[in-house]
Amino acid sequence: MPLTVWILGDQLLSPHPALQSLEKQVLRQEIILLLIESREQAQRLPYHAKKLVLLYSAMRHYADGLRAAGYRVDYRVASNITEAITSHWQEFRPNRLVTMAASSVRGRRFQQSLAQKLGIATHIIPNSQFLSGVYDPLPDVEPGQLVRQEQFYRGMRRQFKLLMDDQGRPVGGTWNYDQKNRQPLPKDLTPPEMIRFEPDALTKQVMVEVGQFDHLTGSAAGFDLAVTREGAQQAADDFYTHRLPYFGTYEDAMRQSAPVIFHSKLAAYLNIGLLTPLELVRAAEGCYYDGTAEINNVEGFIRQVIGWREYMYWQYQRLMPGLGAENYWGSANPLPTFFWSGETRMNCLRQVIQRVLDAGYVHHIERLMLLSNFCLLADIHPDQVYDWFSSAFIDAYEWVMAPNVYGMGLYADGGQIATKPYIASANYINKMSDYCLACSFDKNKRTGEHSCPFNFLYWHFLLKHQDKLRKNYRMARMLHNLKFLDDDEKAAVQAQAQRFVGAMDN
């Protein structure tokens, strides 16, 4: 009697856990294995073409090379999930399904549904993409309790042996390397072009198909994203030898004609598991050992996947679904339209907006600095916001996005993921990036006409929210800088605020 594997679109592993946790026990003959695209799914939002150019290429490329070693499967476009695995359990009557945990909360909550709903035995495998998954560096955290990225990122070094010696301390004597990172890029210094993968023709299918979605951001067109494991492992390789070894050091550097930086971009292939977090921090630990690469570069990346990435999964899963409804600050302001559009005389938004509907992708210090920063000083919905990100980007999943706009972006989670808000005015942005070179707004000016909008935004943050501020010592800083507005300046720094807010999509 036939078994089913049920495989989730975001888990393209190879080999896959279900399929290895049967090997010994079923006949491959006896199993069939399920894909599904869900037409509901693509509807939920306005997702960026390109995601799903990406996501049904690789789903279908993947369930190619199942065949090609010999399984049964079968693939579904269907209208929703359920209707597709009813219509397969009535075809094949399989005695049981197998299948590995959903990401998301909703995914689970799902597939745990299975066994009542439709009467379908499951087993569901846990989740093996995440490192925290398989290894919680802090399992007696107490509900409520909070947990810094540092602790948690420096347990999963420990446990993982990256970048330690033999003493089980960290190499090169410290844990981090920010005094070395974070610079602004030097005019002269010319970041290398990114990989690019010509689409097959199946992917010119896909294309086809997704172009024909008529509500969705951005367009399938120019699409050149690898979708398949080899093609992942070819930019994971490209990445290793020509952005690794200047990427801490500039990785919250921005610049108007280089989107990229020396960041990776293999997000979007390690969050449908093309890729995964362990080979990726292993092999550049390895530059470092084989001297391609220096260790604040290194250690940089490597906090990015084992301490960020993981940290917001482990943190999702901690705080859902409570997080998706926290509003800290009271936000209530709709998004502007301009992010659907980019139109917005704010030329580091323009910018910034224009890249994501065009590409699905900016790097992380503009989502976090320019356009999350931007909503959180403009008071704008956390609920909104996420919806956004969540549309815009082709790397964007619940798991991710959500603990990333409730907590780090927009701090709308009161401090329980991030330790302060993040918020800058105009002197950051162009310390970091040449924006304000070709902006029409004045970066040096708080108030009247001309001034940027980040620094009468940021003053009117300050004075409306100091006294939650207040409790965050992080912030005292930034707090004693009010001295410096006199009575008047603040009152103009309220009302340019109010107007511009207003205004907005006026």
Ligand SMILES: Cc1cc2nc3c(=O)[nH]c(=O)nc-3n(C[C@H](O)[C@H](O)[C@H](O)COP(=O)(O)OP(=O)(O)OC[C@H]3O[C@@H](n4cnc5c(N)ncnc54)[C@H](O)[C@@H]3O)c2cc1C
Second form
Amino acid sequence: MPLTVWILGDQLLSPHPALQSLEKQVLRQEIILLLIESREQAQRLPYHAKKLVLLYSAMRHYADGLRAAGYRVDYRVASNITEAITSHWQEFRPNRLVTMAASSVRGRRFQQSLAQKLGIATHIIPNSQFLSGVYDPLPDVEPGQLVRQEQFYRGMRRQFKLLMDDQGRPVGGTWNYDQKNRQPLPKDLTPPEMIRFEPDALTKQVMVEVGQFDHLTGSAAGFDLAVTREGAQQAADDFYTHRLPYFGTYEDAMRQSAPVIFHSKLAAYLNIGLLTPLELVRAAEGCYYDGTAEINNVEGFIRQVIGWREYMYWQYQRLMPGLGAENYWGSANPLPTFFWSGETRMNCLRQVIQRVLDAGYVHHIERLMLLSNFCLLADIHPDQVYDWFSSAFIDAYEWVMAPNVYGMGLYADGGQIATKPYIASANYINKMSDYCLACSFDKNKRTGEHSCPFNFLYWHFLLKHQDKLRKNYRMARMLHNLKFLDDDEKAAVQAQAQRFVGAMDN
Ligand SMILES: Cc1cc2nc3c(=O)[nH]c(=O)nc-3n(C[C@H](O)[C@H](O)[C@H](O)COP(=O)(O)OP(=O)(O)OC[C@H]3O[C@@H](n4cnc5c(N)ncnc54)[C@H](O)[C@@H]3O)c2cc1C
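For comparison with the form predicted alone, kindly provide the form predicted together with this ligand.
Once more the chain from above appears, this time first in line as the rest of the complex follows.
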């Protein structure tokens, strides 16, 4: 009797853990590998066309690789997963189904329901796609207990012995290099061009198919991402060579003409299993020991991957489903329609939104300090922000989007994930980017004609939420500056913010 291994589309690991677990027990000929493209899942939101091309093309290439390795593969394009599994069952009559736990809560619930709902004997192996799925650095944390990313990160560094000396101390004598990092980009430094991958025949076929879906964000045209593990490894090598040496120093910098700056653009591959977190951080660590990248840059990257990424996954597993219903500020405004067109006079948002609509990618600081900063200051309802981010990005999946939007981006969880709300006025945007140079708004004006909306929205937010903000000692300096506004200016800020929000779509 055959046995089915169902491989989820975001678990394209080589080797796949479910196959590894069966290696010694079952002959390869007895295994049927099931991969499913569910059209219902693709319909859930107006996802970015390039994300679907990446996912479907990577799945089809992965299936081809398994066939070439001698496996029987049943690749189904179906209206939904239940239908695909049912028809697979009727056709192959396997005696059981083995699968790796999904990264999302919804996916896990579905897997757990299979045995009862469809009468299918199901064995779900633990998810080992994440390091924190294998090792929990904080196993004794109580529900509701506050945990900080730094605590989690140090536990991960120690466990995986990354940049640690023989005495268990961080190499270089400190855990972080923030003082060297977060510099604006000097005018004479031009970030390198990104590596591009010419679509092969299979990818072109997927682009045509996805091009026929009529509900998506952006376009499949111009797709230039890797779709295999080998391609993704090439993209990672390109990052280590050309951008890691500057990664930390300029990780907060923004520039209108350089969408990626020195970021890796690897999340899209990591999140579907074409790359694994440990291989990336080990390779980055190797660059430090080889002398090709300095410690502040390497530590900065390792922190993003085993600190922030793993921490977000860990918090997601801990805080869902409640996290997806949080609204600490009571925000209720609708997302302005310019998020779907890029048509706004604010140059920073216009550039960044147009880039998202085109490529499904902007780097972290633009996501945090432009897009979600604006949504937080303008009191946009968190669910609407969540849906937009989930739709528009090529690397968006529920486990990463929920903690980043409700937690880090909007602080809608009241501080369970981030230590403070990430809010800033035009002053920060101007310091870290060149967007204000080409903007018709005045970055220096708080109120009045041509004043930058980030300014009056920022002061309005501080005034409106000062009681809640006072509970957070990290906000003390920002609140202190309120004393420089007299009553007239406070009233003007509030009136202008309310007018602006009321007219956002006019
Ligand atoms: C509002 C908001 C929405 C976001 N949405 C997503 C998303 O849909 N998918 C996604 O993978 N990340 C998301 N992030 C986190 C982060 O912005 C992206 O991982 C990163 O920008 C991806 O680009 P990169 O690969 O060039 O990252 P780099 O800057 O090169 O960082 C290296 C890696 O670190 C990891 N990483 C860094 N920060 C985070 C973080 N906060 N959470 C998770 N992983 C992190 C990513 O895997 C990334 O590839 C979001 C952040 C915010 C504030």
